[in-house]
Structure formats: C-alpha cells, structure tokens
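In structure tokens, the next block holds one chain alone, the form predicted alone.
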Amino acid sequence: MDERPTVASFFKAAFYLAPALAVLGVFTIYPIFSSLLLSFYADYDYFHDVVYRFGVDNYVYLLHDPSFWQALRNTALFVLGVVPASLALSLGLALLLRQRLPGMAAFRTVYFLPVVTSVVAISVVWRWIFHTDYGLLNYVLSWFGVSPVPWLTSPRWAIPSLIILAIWKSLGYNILIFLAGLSAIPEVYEQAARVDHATAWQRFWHVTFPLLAPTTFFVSVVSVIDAFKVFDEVYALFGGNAGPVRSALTLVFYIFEKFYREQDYAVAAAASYVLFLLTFLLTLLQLWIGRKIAYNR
C-alpha cells in the first residue's frame, strides 16, 4: 500500500505520539539540558533559584581537585581491568557452553544468575568471599601457600577486589550475547575448515573469530560504557564508602558524593558531563576501530 505523508497524517501521528513525547521531554530531555545549564552556574542561590553569574568555574574546579583526578584514575584502571578480561573469559566460556554435552543447559543458567541477582545480594556474598580471616578466596589461596590478602581493608587491594567482582558479574550477559553471535555463524564454514584438516585453534582464529567480530565489537562497546558507570558495586561492597582511605573512589561515586553528601550540585553536574564526554569519545573511537576491523575483514 503506497500511502504518502500529508499534513493531516503528520498531525494525526503527532496526536498519537504526544503523550509519549511529553513524558520523554519532561523526564529525559529537560533534565539533560537543565543539568548542562547547571554545570555552568558559577555563582547561584539554590534555595531561591537565583543565578548571579554563569561561567566555567566548576570545570576549572574539577581540574584542580585531587579527588576528581583520583576518581578518574581509578575509573580508568577499573575499565582496563574489567573489559579485556571479561571479554576474553566470556568468549572462552561461550565457546565451551556451545558444546553439545550433557548438563550444558544447567551451566548456562548458573553463569546467567549474576545478571538477574541484585547487586546488594551479590556484594554481601562477595564481602564474605573477600573476608581476610574467614573468606573463601583467601582459604583457596592458602592451598598454594599465599598469605591472607586484605581485599577490602587495604587501599592496595580495593580496586583489584572491585575488578574481580565486576568481571564475575558481567560474565552472564556477555556470554549470552556471544552465544547468540556464535549460533548465527553458519556451520558450513567450520565444516569446510575441517575438510581442509584445520586444527581447532586454526578454525577459531581464521573462521569463528572473524565472523564473530561484529558481536565482539558490540559487547566491547556495552562493556566499556557499563564499566565507566560503576557505582553500585563500590557502594555495596564497601558499606556506602569509597573503599579504605577512599582508594576505590570512581567518577560516578565522586558525582554521588558531590550531589547528595556535599550538595554541590553545579560541580556534580560538571563532573557528569566530563564523564559523558569521556564515554562518548571512547565510543566514537570504538566505532572507528570497529568499522576498520570488524566490518572490513
């Protein structure tokens, strides 16, 4: 049916979409622009809603705030520690779970459980696992002669413990996406490689991995964005604090402290847009790499 748009059809569609557009505008679009404007409030009276001066003072404050740079450094370490390890483990487990062996459905459920479990419940369990004296992890390490590690009480081990928890929590979702990507690859390619007597590694590296590149690219983009937003794990794992001596302070936790605890709303808004800009630039870089590698092989 060939139905060309007219003025009447435009207003008819706008009438039906108006409720959804109104909700989207009030609760999504307006807060975005309002927070951007708030980040440029250099001198204001929040209680009387009076702005005396606009400027970039809040962004300059961030440049000179050691806590902000510590949060930025910790977030970068967290992203670098979580994303590559999570991608490699997820892909390896997805290849293992794709095998037609008894009990694989149960294993898939076990790996997906962290995705549907609340972060608070997960953190309670991991606080026991990380316990210095009674924790499961130190008990296992003691089999290899390793002394007890103060995972949650030492500033040195706060970020590594956070990375271990985040990797474990992200496995289920990434494995599910990789399994979907693997199921979309026609078996004829692997069968042809078997006919050519290719080894298992050669079949993976020259057949499966290149065909899985778009899926890997998607998972990497989502993982980087999620890693930059880390907050729940820090809050729950360290009892509402940013780790021992604030050693696990991340960018979102910094924004949380500025907004809710210090009520410095303008600085919190400025830090939020710095976080958005970093995530946006990294996503653009990943898109560029993805077009060069994932879609041009």
Given for the second form:
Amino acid sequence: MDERPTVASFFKAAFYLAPALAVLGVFTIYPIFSSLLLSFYADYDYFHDVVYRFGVDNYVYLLHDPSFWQALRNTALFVLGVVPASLALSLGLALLLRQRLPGMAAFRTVYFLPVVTSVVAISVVWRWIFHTDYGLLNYVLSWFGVSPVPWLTSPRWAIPSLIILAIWKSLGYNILIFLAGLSAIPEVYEQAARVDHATAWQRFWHVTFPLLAPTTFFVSVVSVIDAFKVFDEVYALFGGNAGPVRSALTLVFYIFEKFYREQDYAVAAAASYVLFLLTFLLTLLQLWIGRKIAYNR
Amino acid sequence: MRRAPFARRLAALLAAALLAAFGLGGCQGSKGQETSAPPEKASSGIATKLSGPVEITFWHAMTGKHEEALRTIAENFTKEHPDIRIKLEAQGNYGDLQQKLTAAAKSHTLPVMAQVIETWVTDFRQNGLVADLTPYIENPEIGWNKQELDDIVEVFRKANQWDGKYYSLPFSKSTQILYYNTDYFQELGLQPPKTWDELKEAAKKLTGEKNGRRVIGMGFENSVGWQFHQWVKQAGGRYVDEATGEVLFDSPEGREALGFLVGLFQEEVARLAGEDQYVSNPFGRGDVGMYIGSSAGIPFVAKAAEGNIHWAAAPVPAGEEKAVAFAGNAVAVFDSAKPEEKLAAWLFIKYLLNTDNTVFWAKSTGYLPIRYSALETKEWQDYVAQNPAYGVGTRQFDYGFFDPRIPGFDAALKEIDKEIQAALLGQKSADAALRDAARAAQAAIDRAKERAK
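Structure of the form predicted in complex with the partner chain, given the form predicted alone:
Let us now look at the entire complex, which starts with that chain.
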C-alpha cells in the first residue's frame, strides 16, 4: 500500500466505503444524535412532530426517580458481581484448557456452548435449575444440608441468581479470548523461567499474567460494557418483568419500560445517555489503569 | 400473555431505530406541519356506499388457531361482499402491535383497522388517530338498530365508549375465573367458595401434605397487583377514578382487600406462581388447590392438568360486593383511512361481531362471546355443555367491570404491582404498601396527564 493519497484515490476509497457508511449513518450515527436530541425534549407532541420546549427536565426527572436509582444500584451490583468473577474463572479455565490432556477439545466446546445458545433457551433451563422445589441447584445444595433457596422468587436472591447465570454464560467467550492471548505469548519466556526454577505460581504471576495484560484489559472492557447492558437475561428469567418486587430492575430494563410500556420516550432517551456516559467513563478509567499496568512495567 | 421475548426484542430494536430516526424529523416538522383535526371531526359525512372494490388492511396480534379462525371469518365476509377484500396482517404479540401502531402513526402509515386494547384507544383518541364509529353504528342504512346495539354485552359496550361515543368495539374478551382441583375438593368434601370467608376456609383445608406432595391452598399469578382492582371493588371500595385520574384505593376498603390477601400469605395458605410464571403450571401439577386467573388461560390449564389432576372452574367468589374484571381487546378504525375504506372496515366489523361469528370466534379461541344473543344459540349451549369451563365467564357479565382507560395507568399499575408483591412477600406492612402504592400510582398518573397537555 504505497499509494499516495490523491483526490482520485480519496474518491475511489469513498466509493468503496459508501454503502457501509450509508448504512452506518442511517442506522447508527443518525439515531445516536437524534436520540440525544430527544433526551432534551421537555414538552412535545410525539405523534404530530411538535416540540414545544427543549430542556433538561428529563434528566431532572431521572434524578428524582427512585426506580432509576434502584436500576443504577442493581446494575452496579451486577457488574461488580459478574466481571471480576468471570474474568478470574475464565482465565483459570483457559489455563486448564491449554494443558494437553485428553478430551480438552470436548471441554472447549462445552464451555463455548452457552455463548451461541439463545438467551431464551438458556433461561428456560435456568428457570428449572433455580426452581425452589424442583430445581437442580437446590437439590445439589440439599446434599450439604442447605435448606431450599428461593432463587427467583425472593427479592434478595434475584440479583445473585442473575449474576450466577451471567457468569456461566460469559465464560465461553472470555475463555476463547484468553486462549488466543495465551497462545500469543512466546514459549521462550516460560522456558526461561523454568530454567530459573520458578514455581508454577511464580511463572504465572511474574511471566504469563503480565504478558497477558493487553488481553486481560480487552476482556475486562468488553465484559464491563456487556454487563452494563444486561437485559435479555432479566426479561427471560423473570417472564418479562423485573423480578419479584422489581428487585432485578436494571438500567436497560428501565429504559425498555419507559420507552415501550409507558411511552415516555424522552425519559428513555435521557436514561440511555446516562448509560452511555457511564460506560464511556468506565472505559476511559479502564484504559487509564490498563496503560499504567500493561505498558509501564 | 405469553410472549416470545427474543422476537420482541428484535422488533423493539427495529422500532427503536425507526423511532429514533423519526425523532429528528420531529423537531424539523415543528414549524410547518399542521396539527391534525380534533378527535370530534368525523361525526358527519360518512360514506354509506362503495363505488368500487376496496381492500382494507387489518393489523392483528393473533397466531396459530386464532389466526386461522380470523382468516375464516374474513374469507366468509368476502364471499358476502365480493368488492371488499380484508388483508390480514399479523404483527406479533400485543406489545409488538402497539409498538408498530405507534411507529405507523408517527410515519403516517397506519392500517385501515387494527386490533387494539381500550387503554391504547384513549391515547390514540387524544391524538386524533382513531375514527369515531358512532355515525356508522347509528346510521339507519348500514348501522345497528337499538336492539342490536343493546345486544352487545353492557360491560364491553361501556369499555369502548369515550364521552358516549364509540371509538372501538369489543372483539376478544376474557375475564377472571376461579379454577379448582376437583380431586382435592371431593376428597375434602369442599364446594367451590362463594365468599371471601369460604375462600379462606377452603385455602386452609387444602393446604398440607397430599400423597407426599406439599399443597398450598390458594394460588395467585405473579401479576397479582393487576387483580387488585377486583379485590378493592369486592370490598366495596373504589380504585382509580377514570374521569379525574384520582387514586382512591388507599381507603378502609383498600386496606381490607390487601389485608385479606396478605392474611392468606401470612397463614401460608397462598402462594404466587413464582418461577413457574403462571399458576396454571403448579395448579396442573397439583401443587395448588385453586386459583383465580384469566379465562384465557383455560387451554394452558387443560394442558398442564392433563394426566395429572381433574379440575373445573367456577365464578370468582364475592366479597362485600360482586365484582369481576373483564379484559381483552377490541377493534378500531383509524381516522387516516379514506371514507370508503372506513365504510368497508365498519361493514367488516359488523360482520365480525354478529351473533354467529362471535360464537364461532369464542368457540375457536376460548374468548367470550360479546353478545347476549350468542348465549342463547344452540351452538354455544352445546359447546358449553361439553366444555363447562368456557361457560363460567359469561355468568359474570352482570357484575363485570374494566380497568380505567387513562394515560399513565400502565406506569401506575407497575408501581401498584410492586408494592402489593412487597406486602405479600412480607417485606412491607400492608398499610405501608398500600400508602406507597397509592402515592406512586398517583404520581405516575399525574405525570402522564401533565405530559399529555
């Protein structure tokens, strides 16, 4: 690619990109800006395309809506519950799956299966697993003398149940990325550490883990963004509702309800922008931490 | 309502893209576009004759057997009216249908007619989207005479009237009924309860171990908050005033109603559907002795019970007063349709709702017939003799009521449902829950009112 940029080459490139840009522009960029605008509609007639007044009323409304705060809290809990555990577990499993033991290929498939299965199908199975009287989980717990836990019917257990489901579901994807990251590390480092008589733990902590940092960073960013967007799992696990006493209300569920069930379009748009800002700031934070850890060693 | 969440999600995303796209158009159009005429306008000058063939689109939310039955009616109609063709277009479930209607209203591509829920009609009417059907109904040439109009069940007629005018007409209706396990009832020598006290007694007796199974006497849907209107009315109280939007259930009667429900839970003789989502499943397994649920759930109960238990249905027990909620959907014609299309739509509605067709519809779908004369037909009586559960709903016509059709009611219900669940699960005292529910519901309704201004 040693072509110099000329007017002709610019138009040639633009010509090739045009279809993709048109689609992106119409279905992604335009809606992003129009929904930003929508979030500032303070007084409007939706059906007749009239906006009487622009303002920050919708954001003020969010500040005063206890449901919104509950959704924020629940989402934060969910992210904190899912991301670190999922990262640690999938890294551990990725290390295990790298061992050249018989049957590992089968295990890789097993772990990846949840990623490609539809959330609806998954939730049907998990509704059974979580069932208080007939569920697998309580049955297993009963072996250890634990009395039945009302996983899906008690407000206290709704978010933990969601977290368990989400960790399980996210493993496959994360393991896959970790496996790719692990195989990108040249084996010489590991061998050199072995020559120095480093223990397995020392080899992992001082060699593999630092070298894996870019991958870990990528996985954690993707996981955080993904966890913030949790919706399907709630919808499917609790039958289209936000769980008992709305205890599993998440941000996206809140937006969904405002938009589709209450026709409160502008508030939904404002809440979406709060969600966007949150994930954006967190990603920046992760980027900053990632730089410190990964590249300043 | 059983939904396909993923399909819904997909539709939601598409609709979101659409709506977002139209959002910007919204502010651009703010100067030039004139606001459409006030809802009142259609009352004169309707077409009463067709000058040529007309095709009308009908958006509906029916699937499977229900859709087949609708198609049969439409085909038969075209045989009688060769110049009118009904184009049936399935739009998914009710949620999808509502979203698509909203998007279509926004983009001025509404169909000629659609299946609607009365609460939507209030909103559509305020925005001048639905046609007033009264001139068609009252027209001496093509309308209904008084007797025919009065033949429509009163509670359904009222549910489709706004300020004395019809903006929609009842189509598929359901009600609440009491399902009970006849095996358990026989074993214990019980009769279907007719009062609250009997209900509580029966629930107590039914609770306990049966053949190694832990049975709970009474079941409630997870959405029991949606039934609360019925309990308040049964206690003799008022719920929400449709005219003023005032929330009225934080009253002695409201406390009595919630107290009664909470009492059942405290004594551990009642439970929610829980992870089974609908009580039909635990009931069908034999885990629940009886429950109050929608008559539209009869096929699900039958399916769940098959090979496990025997069951029957009875009218909902009465409290201080008799009161039973009726729900379901209606059909409406949109004001954007041309006069001849509206006429064709009216002729179809008239056909759809005649005695024969309402019986046919009820028999094929499990909804209730919407005409008194339908109950007299031999066809219906034979059907009910064979399927007694389907005959229970119509016995409650005289004390039926419907939920207030006001903006913000869905948002209010969401809050009410939450507080009532909290009370039933023992998280809050009944009084505190009732007070919080009333306050949150009032706020939701006030906000919707403010927004509609």
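Positions refer to the first chain, counted from 1. The structure presented is a predicted model; accordingly, all values stated were derived computationally and were not measured. Think of the rigid core as the biggest set of C-alphas that the two forms share within 1.5 Å after superposition.
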item: Core-aligned C-alpha movement of L277 between these two forms reaching 2 Å; value: no
item: Flag for L17, CA shift 2 Å or larger between these two forms after aligning core; value: yes
